[in-house]
Amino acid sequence: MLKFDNVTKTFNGPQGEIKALDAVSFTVEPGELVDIRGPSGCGKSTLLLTAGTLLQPTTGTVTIDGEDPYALSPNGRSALRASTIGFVFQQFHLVPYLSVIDNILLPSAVRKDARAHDRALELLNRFGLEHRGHHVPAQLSVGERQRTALARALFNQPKLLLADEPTGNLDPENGEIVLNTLKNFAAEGGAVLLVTHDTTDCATRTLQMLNGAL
């Protein structure tokens, strides 16, 4: 589901060129959630946003279900991205003036369904935030907002999931929420690719990550 193929990628610093990536190559199965571990500023964020289709890589090759996204046009790796792809970040980036629905619909805007608000609450059941529906985040525990954007991040029913720290504010409840809604998304055959600097006891197989290489 996700290929990464000696991708390496650079940026120009004070000092002059920062390796952030350094010839990195792995797979991600569908079934399988790959856990990359390591300290902060090795790399991993870097490699997240180039999984994601959003950070082009200076060399190397990057295929998710068998497409090289940055081979593609704006718009059709945004399609790709939109179709494919569930991100589950740390800091939640839900839209601060749109309801706890409206959020979890955003996905809706790019790919069209019919089924779209059905979709929607049948989430918003699942993760307990039916009388949160009409709440704006601010209004919201940190548990309910990392839980609406774990909805959102599944509302398109991507075959790919990309986390980013996603119990790194959370209270083990709720962290715990989290780490079993990936495992079980791999359990039902999709793949998730997970970042972190903690130990987790549910990845089927964990990376570590050191100076931009694995």
Given for the second form:
Amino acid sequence: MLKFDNVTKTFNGPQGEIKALDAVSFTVEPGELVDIRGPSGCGKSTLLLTAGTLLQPTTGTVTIDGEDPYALSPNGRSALRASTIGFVFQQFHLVPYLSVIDNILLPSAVRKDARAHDRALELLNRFGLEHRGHHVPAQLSVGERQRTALARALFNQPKLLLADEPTGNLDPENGEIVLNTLKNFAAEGGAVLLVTHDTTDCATRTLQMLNGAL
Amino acid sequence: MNLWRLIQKELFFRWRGSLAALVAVTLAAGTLLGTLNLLRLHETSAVNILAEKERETKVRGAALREELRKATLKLSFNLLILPEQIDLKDWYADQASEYDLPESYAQKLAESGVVTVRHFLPTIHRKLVWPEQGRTILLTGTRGEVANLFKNPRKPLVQPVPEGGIVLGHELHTSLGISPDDTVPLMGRDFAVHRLHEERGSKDDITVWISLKDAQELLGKEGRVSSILALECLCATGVERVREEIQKLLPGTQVLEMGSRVLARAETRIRAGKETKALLKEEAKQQAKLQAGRERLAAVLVPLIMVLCGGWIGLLSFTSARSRRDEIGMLRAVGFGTGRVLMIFIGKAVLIGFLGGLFGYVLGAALPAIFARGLEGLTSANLVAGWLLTNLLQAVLAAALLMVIAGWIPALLAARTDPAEALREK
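Return the structure block for the form predicted together with its partner chain; the form predicted alone was the one displayed.
Let's see the whole complex now, leading with the same chain.
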């Protein structure tokens, strides 16, 4: 599903070139939940954004569902993200002026779906947010925000779920809900790439990252 | 979920910024439309003032012409037809003579087709001593005008004295203590006072007017008159021809021309007309100068306000784009392309532009109408003429265009935001 082949990403900083990803190669197959662990600043988020087609690698190839997203046009990459990839971030990145249900429905602004509303209600119920549907993010608890973000990530039924420290800001109970969701998604045939600096036992495979290299 | 809903929600969420942009664009559209409306109202006012002055001038001119028309009679202008035996020296001294003409000459003249004369007035004059009062008077018998059948009917120049009635000059009635309701004896007959004239400072003050018929009877001159006035020959070039026509038609007459004074009057009138035209021209020039001044001021003020408002909107758009980087990053992550992100910003700009255009239209139509209320020459219809559908469309389109132009670069910057960078910032 996801393949990194000798991927390098460098940034030019004030103190010279920084190698955020250093010849990274790995794969995530459908049904797998791959956990990439490492300390802060080791390049985990860069790896996730590269996998999410948001950050073009300097060298090497990324393949998603058999296709190199960076060979596509920007609009083609946007379409690929809309159809194939779901994101969950530590900071949730909810749209502050949209209600919970509208945040979940956000991907439907790109991919029209006649059943969009039903699916959003389904996800609301699944994540225990049915009573929060018309609340805006500022009115939610931290856990509810992350569950909303998770519901949004799953809305388009992606094949690949990218999660960047999704439990970082959560209490253990909500953290478990999130991890179980990711586990179930993988169990249902999805591919999950999880980056975290915590220990988790839900991964099917764990990769250690240090200074941009696995 | 669609872009419209997204724009709408964001608009209300960041209401302060939206309101500030709305105020700016309303101000810009209102200023543009208001200035145009105010200029138009000033122009209409100037046009109306000029039209009113022209109308007044025409009315005054017509009144003046009418006055002059009557004044020519009082000045004995026109052609005076006298018996040829009259010695003009005596005539000029006494304004009366023993000689006379057939009264039928007047009718003959009227029916003759002497087309350049509008009125004929047969009269009989005698300088005599008023037997009952022992006063020298000028007795005038008049019957009113003989209509010229070949000309357009005109208002009579003189009011005839009815039979049995008498009209007295100022000196006579004041010195003799005659009142309007009195009956006055004259040459053995009683006459009811018909009118008592105001002072004229001429021989009229010692003149007595009675009807032609009464005068002819008193003087034993039935069917005879002393003179016939051919009135209203204002064209100097035509006078000679009229004189010839009359002399040919009425043998035994002489025709006096008293045109020099009327020519002077006519020239004065023409000169007055020219002066009025010049004044009107000067007024028009002055109004045009004022309007040009206003247009020059507007040509500076309007672009200045547009630029300031545009700058304000641009700054607000830029601030909005900066504060929405995280959101833009997320939108890009869920599959929004740069075009869609651009549409979100431009859509919001257009929406605020439409609203601002609508408010600007109201502002731009209402305020000039209020400011211009005191302007001379404006009707209430002129004041409400700014409420036009085309003005509304222009205001809405101009405001939306201003919003798009001012917000374009910030929107483009937002659309081109690197999503990875934006998401990592938080």
